[in-house]
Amino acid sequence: MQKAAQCMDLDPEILEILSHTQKSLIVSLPIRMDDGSLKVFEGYRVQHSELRGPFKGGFRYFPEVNLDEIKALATEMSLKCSVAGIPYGGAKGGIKCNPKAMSQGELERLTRKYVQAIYQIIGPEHDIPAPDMYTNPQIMAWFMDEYSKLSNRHQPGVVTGKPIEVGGSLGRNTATAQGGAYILEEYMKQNNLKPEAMTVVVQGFGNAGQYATELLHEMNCTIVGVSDSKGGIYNAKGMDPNAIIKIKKEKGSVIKSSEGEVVDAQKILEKPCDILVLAAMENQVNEANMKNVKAKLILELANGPVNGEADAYLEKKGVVIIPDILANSGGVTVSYFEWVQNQQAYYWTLEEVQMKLKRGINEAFQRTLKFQKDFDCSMREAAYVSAFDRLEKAMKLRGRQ
């Protein structure tokens, strides 16, 4: 952020304002567990900026969730929405818990208690949550239902990422991966790269990673490696994503597949490939492994998967990094589409959603490339410049200084 601000000569006072969040809420959530015991969970909702519209950002269920992490992610959301050109500010939320060790009933009670605790600061015109790490459409449905009960009217627009049956949008479940695929497609076209000549490793086989694997395979790229939390598999000759997905669903991990040799979950990052898709967690490429990364191009579908030192090293080495606030903005873009449809009570076809997503994501990509050329900087810095440019103009026009 600092480099981008210096690059564009951003007003230091504006940077100072954007370096702080507007509001942080910490809540205690007492839940009756299935065994009859009472457990108190800690939850968070952080609102960073509403300069360009209502607060927007997911909430996650994870044992290591903490306030500092949520603040950083809320800031990133403001920048991501600005880069994408959609009229939202940034927010983020989370609950410190282990969802894998909880029943559906416990997760439902936790979700409803969280809605009750943050009810006063959210709403379709104020703060619209969405799915994030280990939260899903079912949790969004519970969230919407509880908020609707509290407000005494049907409020589908309070949250996005819902099931289709209760106001979700077609194309939302694949949006993050689809947006990244559109960017890769455009990048390859502009650089005269043939998809059939590209080998791909995908780290992370959750929603975004799995769909990215399918979409890139459909583009005729060769998938040579995939991984999940239990490990990875690699085959330089290529693998069939559909076979891997089937095994993942049946046996719980990609390492059960016979499509490739089993490798350590972290070592998959160091395997030979042209494109490395990072779709797992933060800080995956760092000082410990950055010198062993062999990819020529990195697509950040996760938030913050390459840390600062690794980013600088790889950039100097000539590795192209398509940054998270651009690469994974397809998710929040289609979340915006879902919210628009909810507000209008008029729903679009999948073709309409994908057409609008492709147009929006490509416009964001071209705008970033223009700033990269104008300021002779990295793509990450250019994406931040793109975001700051819109936020600075909004702040000055609204007279917020």
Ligand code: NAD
Second form
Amino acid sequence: MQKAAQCMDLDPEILEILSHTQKSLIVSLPIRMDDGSLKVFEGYRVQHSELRGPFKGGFRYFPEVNLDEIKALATEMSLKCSVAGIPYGGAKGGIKCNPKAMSQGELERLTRKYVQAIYQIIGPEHDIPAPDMYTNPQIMAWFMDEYSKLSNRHQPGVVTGKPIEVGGSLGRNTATAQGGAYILEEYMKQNNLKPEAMTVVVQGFGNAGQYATELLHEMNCTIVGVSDSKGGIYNAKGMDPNAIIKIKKEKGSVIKSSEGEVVDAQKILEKPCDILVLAAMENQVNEANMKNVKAKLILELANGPVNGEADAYLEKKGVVIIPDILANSGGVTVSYFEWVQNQQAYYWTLEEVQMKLKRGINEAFQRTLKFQKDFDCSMREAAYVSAFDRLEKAMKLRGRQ
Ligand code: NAD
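So the form predicted on its own is up there; where is the form predicted together with the named molecule?
Then the entire complex follows, led off by the chain already shown.
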């Protein structure tokens, strides 16, 4: 952030304001577990900035969630919405828990308790949560239901990423991967690269990673590696994503598939490929493995998957990194479309959603490339410049005190 601010000569007062989060709420959530015991979970909601519109950002259920991480992610959300050109600020939330070890009933009670605890600071015109790691459409449906009950009116616009039946948008489940795929398609076109000549490794096989695998396969790229938390599989000749998806559904992990040889979860990042899609979690490419990464192009569908040291090293080596705040902004863009549809109570076709997403993400990409050229910097710095540029203008117009 500092480097981008310097290169565009950002007003230091504005950088100082943006370096702080506006509000952080920590809540304790006592839940009756299925075995009759009582367990108290800790939850967070952090609001970074509402300069360009209501706070917006997902919430995650994860054992290692902590306030500093949520603050950093909330800041990234303000920047991401700004890069994407959608009228939102940034926020993030989470609960320290292990959802894999909880029943559906426990997850529902935890979600409803979380809504009760943060009710006062959220709302369709104020702060609109969404899914993130290990939260899903069902959790969003409970969230919307609880908020609607508490406010005594139907409020689908309080949360996005809902199932279609309760106000979700067509195309939301594939949006993050689809946005990344549109950018890759455009990048390849501009650089005369043929998809059929590109090999791809995808780390993470959840919402972002699985759809990315499918979409890149449909674009005729060769999928040579995929992984999830249990490990990876690799096959230099290429693999069929549909066969892997089937096995993942039936047996719980990609490593049960016979499409490729089993590889350690971290080693998959070092396997030969042209494009590495990072779709799992933060800090995956770092000092320990950066020298072994072979890809020439990295698409950051996860938030912060390449750490600062690795970013500088790979940039110097000539690896192109399409940065998270741009690469995964398709998710929040279609979240915005969902919210617009909820507010209008009028729903769009899948074609309309995809057409608007493609237009929006390509505009964001071209704007980033223009800043990259103007300031002769990395694509990550250019994306930050693009975000700061809009935030600075908004702050100058609104005033800063
Ligand atoms: P998800 O919970 O659906 O999937 C996460 C996947 O990562 C799972 O397959 C899990 O097994 C895998 N994983 C965890 N640790 C791993 C490891 N060490 N190695 C390999 N795989 C590992 O989550 P998601 O929604 O797909 O989100 C993934 C990332 O993308 C997160 O950083 C999230 O913040 C980011 N993101 C998601 C969206 C979205 O719309 N889903 C939008 C923007 C950003």
